[in-house]
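So this first bit is one chain, no partners, the form predicted alone, shown in structure tokens.
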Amino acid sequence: MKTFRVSVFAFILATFVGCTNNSIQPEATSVNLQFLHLVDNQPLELDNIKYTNAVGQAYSIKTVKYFVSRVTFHKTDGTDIAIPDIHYVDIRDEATLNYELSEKIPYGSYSGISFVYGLVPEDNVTGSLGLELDQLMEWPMMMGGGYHYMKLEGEYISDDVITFFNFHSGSLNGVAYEIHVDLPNSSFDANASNLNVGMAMEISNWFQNPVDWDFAYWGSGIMGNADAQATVQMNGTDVFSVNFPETAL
């Protein structure tokens, strides 16, 4: 009899400290990134001659590839969230233009948002994201090797010529330029199961601010061009903007 009552005993104790665990547990949200790629803040429609940069020349876009990582949600209380995850966006891959990311984030109240627009060095490492990525965009081991950041091609008019571009970002022969993105007005409240966050491009900002680029001056290809990467990295700083939408796209 003695053992039966310690056994009893022993199952309530147990059942106790479990439901109390259960309930001191923390209440957590997932997040879902939303790419969006406007120009002149309206959708972009690719293929078309239809946009004009700051120093006005026509230019249309075909391709928006990228990658964004180290997504850090940072709390009110002054605490960080980062997630490691590392994504990547095709605009032609519409599977690449919503992700959930790894981890969940706690209830609470959040200051911002911010991101890193590429890769750090330590996850810009060759052969590190696997063969399909290698294969799409892989940086020349000549230039230093790694990732593109983005690939970002078009055509512009210029004295009635119609010329491709590679505007493509990357680090350069040990020079990193990644960018760190602070979203402006990211501000939310944590405090249902999921959470949708628009992350919105305007690809008109590529080209301005602080400096309008000129196509045909800094020609049809920059990945060696030290100062164009630079260039790059300064206009891209608010080139992101944030919303939150009620339901995924």
Given for the second form:
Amino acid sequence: MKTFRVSVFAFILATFVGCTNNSIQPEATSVNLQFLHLVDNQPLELDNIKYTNAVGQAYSIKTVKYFVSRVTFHKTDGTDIAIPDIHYVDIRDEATLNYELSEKIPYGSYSGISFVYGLVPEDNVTGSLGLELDQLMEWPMMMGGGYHYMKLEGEYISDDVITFFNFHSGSLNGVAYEIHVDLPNSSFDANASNLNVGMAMEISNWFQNPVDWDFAYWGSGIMGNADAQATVQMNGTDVFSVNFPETAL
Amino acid sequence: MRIKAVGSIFLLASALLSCTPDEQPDYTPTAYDLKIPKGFPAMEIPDDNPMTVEGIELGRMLYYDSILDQNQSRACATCHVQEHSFTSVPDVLPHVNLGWSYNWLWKGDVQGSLEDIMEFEVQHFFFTNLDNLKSDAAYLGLFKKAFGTDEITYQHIEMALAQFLRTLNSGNAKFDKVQRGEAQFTNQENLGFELFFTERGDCFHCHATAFFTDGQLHNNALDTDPDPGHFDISGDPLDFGKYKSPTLRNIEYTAPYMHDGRFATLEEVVNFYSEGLQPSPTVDPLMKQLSNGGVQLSEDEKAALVAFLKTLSDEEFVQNPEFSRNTQ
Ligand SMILES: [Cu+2]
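Moving on from the form predicted alone, please list the structure of the form predicted in complex with its partner chain.
What follows is the entire complex, opening with the chain shown before.
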């Protein structure tokens, strides 16, 4: 199906280009996504209880695994280039931190980039992403099925006790809670064969704005808690930002 | 590339066969139609080792025959005993649904396909002496039937064993019947089911999917001073104490439990997850009630969880005559 889309796309482009100039190859940019993870604007240091949240709890990060899907490039002429890929990121797996999109985008001026954090309901079907991702990210049928959007895990200190937290988000019992992110300041011109798009997750923002996240209040596991999932969704809108690094990672 | 390899094997085989015109070409393997239990994903079968009736039969013969052992003293089935879901005391891993596995052995020593782990078992564990097989007329015939070869190689042995192991699939336990709407849980089993698949009991993160394993390695907080686990393989201190999450299918038949067989019963295992967790630096954050010693289940909840685990017992699997020694 992917090939089908690509060829239709190429065909339309080819006809288009064919009328205006005589180059055979349409001019297109291949996009390389780079995933960066920050806490308090600094590169994340794993396994170290050195961060403090808005309610004063010290915390560390041990696991960051999540899905990014439906990356869409918005042209200034009003057309959208939607990429059908679903990409899995695991901070401990280098190979997932750098990812070339399966389709190129045409040269031109773009007003911005948007994407889905997690999976839209039609992508969120148990068994659809292959055995390994099923095993890594399955969200039990008992809670509505599909996949975790994210497993963010670490430790926090409360009353002098070090406790694990599992900040797991996903669709709960039919309510989707995915986030449609319009990346701020993401306009660019595609005019070269390659473009690096840096997608940065500011992890501390999951724990603030609008709701200051109290690890002790929400408890170590939040998968079955609809209020918690809704809060994660609200807090997540300003977690991602974009930059355009000159060089690949 | 794999496909090419198969192509050339076939070419070679047919070339060989055509050189001996007085002999009937007797390499006509029968394609085997593998039945995948409902609710399981498709199994990936390597292009260069398609399942055939003759290949599986050969694999089964070898599995039950001590001829593979350098000293001819034990067979695979000496330790991998069917009535115990192909385990035996104290630390033998089961042979169940391995066609979907890619991380092998307790410490994750080997990654790859069943053929890859068979290479380890045959060449680096049994140190199989090929001459023993080559001087056995019956095996010469069976290898010829299965692979069209006059030459018995390690690769053929491994391919045959892998084919047999791909048939050892268990998906007809009470749990499966309930999923298919053919049976009902008791109230107690149902409570256990809920505990297992929610963060209250919190087993599903590591014992995930239809296979009841996530295929990954974890430190599940057994000891303050854990055994090295995957550290022995990777040398990475972060891997200290990490072992493969075993499948929980047929868990009732595979006592004792854990990589060192420390727990004799499922009740002991559940007590451990409820209140016996031990801190150490590499405990998986998924063991999120570590600071409380565990998920703190009531006696009723513990009994319910054990009852649920027993719904993963597939009697048909441990009795299936197709998986037993061929006595004909
Ligand atoms: Cu979870």
